[in-house]
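Here we start with a single chain on its own, the form predicted on its own, put down as structure tokens.
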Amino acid sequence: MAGGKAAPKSSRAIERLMRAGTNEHYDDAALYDFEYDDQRDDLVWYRARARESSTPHPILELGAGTGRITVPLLEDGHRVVAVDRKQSMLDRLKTKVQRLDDARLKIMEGDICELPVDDHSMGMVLAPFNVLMHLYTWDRLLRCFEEVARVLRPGGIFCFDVLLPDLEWLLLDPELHHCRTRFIHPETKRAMVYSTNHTYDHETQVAHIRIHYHDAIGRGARVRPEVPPRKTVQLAHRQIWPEELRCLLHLAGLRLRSLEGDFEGDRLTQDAESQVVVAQKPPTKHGHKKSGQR
């Protein structure tokens, strides 16, 4: 099936697929940590934005996960409220924080579209590493932005990044496997090979990614093609376009300060991988809806 096409699915099957794509990639928190341990550019950028903000109020991190961004922010002296919906990820974060013995972190399990945080209580909000791509409809994304506007103090900063949709990648043959890579599982110490393929749903703008984990053969990234993968993990990412971000931020009452193509400050071009965004809540609340505390 070339061109990213797939047979139509029932609404119930799509619901199961979306649920799996939201959860499965985060079930194995140790493997998740291992896979993204070398992710550094965004960490440097978020730490710099937090230093520039120099807010005395806490920083709220959406989709904090296992704390790849959270822990360095704590080490920099910031107070952080870490929100995530996945308990397995938060459990690993709690283990790291126990070693730090740091009282400046508050961990909260919750939905980033219904933040368990008081109005005007945060000096900065961060949504790193594509967490917003798990909001699968425009109204869920708008709801999240409205919640960010609610919890930020006037003048507070909202920083996030999402992938820039890549049409060439989205339309790859969903039967072909890509990114074949050998690795040693951090806990089982088993030599494995992972590869990915995906199907893109044009109607919903969701890429349904499949990550396949095979036993490795020999020293390279070879697998036995006749043997099914030991595990296949689903990951769903809704593609978000730049003009959609501009529109929804505006509707939520947030001002766009910058939208760049990487963490080095380069322009957003067709070669960019990410959309790196800084928005701001206006310094006064004039003209915006008043919301109650949660």
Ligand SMILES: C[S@@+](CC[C@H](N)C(=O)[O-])C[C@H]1O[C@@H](n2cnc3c(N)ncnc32)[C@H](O)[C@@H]1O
Contents of the next structure:
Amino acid sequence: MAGGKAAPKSSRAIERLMRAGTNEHYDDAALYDFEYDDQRDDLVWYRARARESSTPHPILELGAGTGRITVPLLEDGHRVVAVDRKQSMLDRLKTKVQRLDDARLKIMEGDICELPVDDHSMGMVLAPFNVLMHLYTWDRLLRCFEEVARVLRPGGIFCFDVLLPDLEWLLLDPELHHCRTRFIHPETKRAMVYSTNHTYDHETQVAHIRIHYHDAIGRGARVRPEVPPRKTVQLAHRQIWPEELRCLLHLAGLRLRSLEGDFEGDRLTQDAESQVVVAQKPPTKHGHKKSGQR
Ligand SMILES: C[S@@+](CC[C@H](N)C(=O)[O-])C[C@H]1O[C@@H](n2cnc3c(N)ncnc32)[C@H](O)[C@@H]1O
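Next up, the form predicted in complex with the ligand in place of the form predicted on its own?
Starting with the chain above, the whole complex follows.
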């Protein structure tokens, strides 16, 4: 456990944390949109990749959530199949697309390791903003890559981003709160203070992040330390190392085209925050595996 400070947990407790860690952060979809409203660099990059691919086939978006990327893709004229397993996030996406020509959008509730689409039917697959970090074992990640290889047309492109594991951050004291920020909740209009802390489990490579929402005192980001947060939500992110990515993409029959350290094309160095990946399904039949074959 991080810093050797937290007590070891039973496998059932870890399972519970993982279930909470893939759900709770996405229960309040309005708050999710509010928190990531100013994130633009990934959006610009995914739009550019979609524009470049100029595929007549639909784009499949894995973990589309509230449609932060989906809606601009639709506005750019693409056909999109949006898959997510969280109803609250998809409900918000549905309200956003009411005003658009939603004949170009198909929303599917499902697991990205069992894609509800036909073989070779997608021109491009995207998995924006750490979606793949919710696959908590290497075999789930490989299963997802194999599914991507199955549904992509030969020569089709797969783009995704996941965080680059940050050793210093992972090993921070699990009790200390970081990123204290005051904000007004977009729906309740309550003044709140956001903070996070986390515990890293070395064995499973999962960071169990706790996001705390305290009532704010006064105008700053102060809280009453003796009063528990109004809400704490779990977010579990499995850390994925670059060599693991290269290996699993290869096993799934996908070719790595680029692995960069940000959305501006910088190299993957120790200062990089993300791993920004472009992979491709080989253009010929000989280069790809049958579904389910390892
Ligand atoms: C960080 S959000 C990203 C949402 C959106 N791509 C964006 O950029 O804002 C991760 C999304 O992945 C979804 N997700 C996580 N694991 C999933 C799985 N196994 N199958 C389908 N969706 C999943 C979550 O429900 C959530 O909506």
